[in-house]
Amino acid sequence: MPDSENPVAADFIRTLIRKDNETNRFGGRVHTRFPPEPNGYLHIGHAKSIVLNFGIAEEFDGLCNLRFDDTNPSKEDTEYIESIIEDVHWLGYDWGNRLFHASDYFDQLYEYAVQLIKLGKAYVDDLSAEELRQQRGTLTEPGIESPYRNRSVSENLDLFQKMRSGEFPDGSRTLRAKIDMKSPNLNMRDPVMYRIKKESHPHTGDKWCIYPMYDYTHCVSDSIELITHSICTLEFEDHRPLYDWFLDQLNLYHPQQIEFARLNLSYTIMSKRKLLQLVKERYVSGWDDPRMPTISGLRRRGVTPESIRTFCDRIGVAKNDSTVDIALLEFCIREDLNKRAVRVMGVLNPLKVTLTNYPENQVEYMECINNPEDESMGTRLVPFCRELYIDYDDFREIPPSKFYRLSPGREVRLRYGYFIRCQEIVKDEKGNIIELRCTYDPETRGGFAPDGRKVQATIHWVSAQHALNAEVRLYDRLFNIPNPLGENENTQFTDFINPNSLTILQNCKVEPSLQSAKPTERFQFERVGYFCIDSRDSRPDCLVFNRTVTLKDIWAKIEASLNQKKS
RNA sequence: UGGGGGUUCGUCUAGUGGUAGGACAGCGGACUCUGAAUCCGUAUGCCGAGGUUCGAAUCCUCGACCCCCAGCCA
């Protein structure tokens, strides 16, 4: 489903593919793939790749496979496989019957390895990991050839067969490609193709005790699947000669590999290893903690798949290392939610308001618009009575300049309600404001003044008698600096976790229409932000809302600059 | 002091020899029963130095800076 509103992007990858189609290089075929390793949850950086690969397939009437790069059973898990499938589907993509695993090709890969041995292009090495590392050389010095490099084909065949049948302990031997220990490209210095790991595999069980390395597996898998354009990230650029070498030696079909820059986002991190650390060390509640940049975290936070796709389209694709401002993501989220979220009224920090001239037991039902951006979403009736709650933030005993909201003696409008004027402040013994006593103007029902008089502000409210109690979780950026990784050598990214990334409000009051709200449903709390029902913890008798993102807040800016002037 | 990539507004990104454009962020304004949304306006940029050319972000030369590679990880 390409964004029909947006013109088709003209990034360098699509330009290349168009050229390939013009020259009929792949017979007009376009076949991509998204190849995650199931060793963690998908994050928004993966979303960039997913949207790119599946998006290109759609645009060019091609296909996109989902393939698990599951060559290392020590790190991989079915929990991750399931989450990845769910996340890619949720983003809106489908791979038909083309769900593959690199492990589907283990037999074929083994045969190809035997073939390379027979060709004299691969050998069994008895060096330990440590010895191998020492002999690899450095960036500026060539490596040295292993003493086992020139074993005979028959000995290699025999040894490799014995590796497979489990006759050697883990780590004791490897199968290596015989290329060039002096190559300036370290990937070409006789890279390991197979290692011994007597571990059971999430997909192949106990069938294998040797597992192929990524570099060998990946290029052959792409070739087997007849991928036309293998789109990957920049760090694999100098692996390409190795992929070409394998495919050339085996005389196999060559996909075109194209590398692009991975996504970095300000105020968060994208490394799966570090995200795992946040989970394991309990900085967050799990992979789907709404502060996490994971797809599942964003989903639980209330972000829509459409806004993620729009975001991925807008950031573009190039080869520059780049860090996208998270404000762009937030913009895409607001833009989408503005069109689709039902407006409701919710009071986060309740301040009681009594309308002293309003009849004691009267209840009126005010008609409220569900979404001014979409008339078809209709209206609803919200109860109004003598005692209400408004937000603490909407009242100031001593209003600063440019503060338009309620203050002593001042008149404001209650949205869809009445004009009210603050007459009296009630305080407890400590001096905290606990109640406002106000009068309302019966002539202004619905919020309209027949005499045409204006108020400077309209504020939201809920009826005290009808309000639902709710817990609201205010989420903010996970880190308090744009680049938590790059501060300096003496700091860790965990030093910069935003202590205010989660604020839990227990005593919130929301309008009664929310009683029937279902998990993951999204709302705009007018004047406050976008919220969704938490999919894990919300219950009908105790609603839990997650703040997805705030509304743009001009007043907060003014206030911040006022405070800055003071100090 | 090896190899591979990269450098265009604050941030992403177009532009491939002919007026440097868009988006977000910023700033200013209009409108407003959400200080939202919407609308309008506006500042800011070709890594540097030479060269070729009527004309260079684009071509050439030299330089600077940034990223990736020394896992039996992917």
Second form
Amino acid sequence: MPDSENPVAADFIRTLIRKDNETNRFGGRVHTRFPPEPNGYLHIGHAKSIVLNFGIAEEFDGLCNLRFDDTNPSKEDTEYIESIIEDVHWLGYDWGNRLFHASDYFDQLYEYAVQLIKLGKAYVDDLSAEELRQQRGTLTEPGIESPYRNRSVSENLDLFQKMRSGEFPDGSRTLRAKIDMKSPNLNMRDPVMYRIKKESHPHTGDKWCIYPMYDYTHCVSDSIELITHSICTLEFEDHRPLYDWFLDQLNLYHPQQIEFARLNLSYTIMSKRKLLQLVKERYVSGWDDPRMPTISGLRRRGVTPESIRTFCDRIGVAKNDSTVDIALLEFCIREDLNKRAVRVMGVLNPLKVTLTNYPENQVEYMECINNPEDESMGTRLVPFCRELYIDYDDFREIPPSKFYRLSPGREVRLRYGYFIRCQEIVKDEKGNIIELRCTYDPETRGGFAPDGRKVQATIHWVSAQHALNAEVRLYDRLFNIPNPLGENENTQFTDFINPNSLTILQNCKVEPSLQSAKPTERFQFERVGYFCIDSRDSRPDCLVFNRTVTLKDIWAKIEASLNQKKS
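Target state, the form predicted on its own; input state, the form predicted together with the RNA:
So it's only the chain below, everything else dropped.
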């Protein structure tokens, strides 16, 4: 969804569409579609396709359908269908009344298959799945024709009807296109069009016991919907001749297929099969685990749809495969949250501070800016009193070199508060620091000294009397190497799961303004990072925060370094 600040860069797909419009191809129409298989949850790679297809439709005043290519009832589920609908809506797109299922066309697909049989272009085969694989050939060896390839039209029609009627067991017969077993393109070697599966379908129920294969269904569905530009990833480039063959034999309308490189993201896997393995083997808590690259996982983690769309626009589309540094995605998330997230104070590892010279029963309210990037977000009042919590990391009994935060005898600024100085350390019987006794300078309210003296550090805090209890989940990258799949698809990718991908901190303290925070609401914990209220586990007596992204901006440093080298 481009805007004036983040315009979409020109690319070869948009260039092609502009040329089609100039020549009045398709009557000047632009009609795309997003066609997921409902066999898992959508991930960030699908987001690239969603943004591309719906974005092009918006840009060229066209239409975009949402269609479920639901040809395999063994792996499909209504849970996946519902999650996909939610994800596409959440990303900011709408398909109007154009929600379709490939299974809506099963009757038509069956009639087209009968038509191909009558034309002598399809036949019923009795070979088993293993025999089909053996006779298909390789990239260097031609395939072997099935002994059933030359059955008569009448016999094929009769057998296909019996397949539909459920007279044969699962896997005993298939319907194959009759093309060329010697073709250098393996997809053209008499591909299977239908197989027997006596399983209930999430959309059509028990109406069918034979189901069309994806390749046959996909191109015909595009034709039925009068799609102008069938945009897909590079692995379908070798399938295009097969799609053209089906449409040519049936004398059907031809969309223009355009292939682009899929999204590969470092420290991430994009295989739905492997993501399902992570879920089933309980490496993660579910499809929406905030460590997952699924759209539902990113949403639960606090990522905004705007940042995902910006990321997809920035990486653009290309013809060559490459891997995008995940730091760019994190940069887009951080950049977006910086504009919209309210700043609050949260202490993840609390250390008690007592201001010994502060009046015992006094409570002040400090005016704090909600977001310095947006004055319209206003301010809030945060209570301040004698007993506070600061973060344990902001104190060192013996400070190392260049440590400017609190230490014995040193003065620091409390954010929006006062200057304080550490006077005494209180330890338990094991020698652990459990409290700091400090003094405050009442002349420095708001964090400024009338005498002009400076301090070298500002730290955050919360009032011990008013603080809310919180659990904070520090999410990190799920894998600890950039390419967890390695060079081999069969690599045991689970060996590279980051053992520190989730750290749970309990007994955290946050400022009281968060009492009314709603699930998925996003905040910046000052000096710590961006967080959101967990949509599943948070409760009024203990808020649960998920870390969305840290404040550390690796990508900006990379860009600055590259720009410096260029100059």
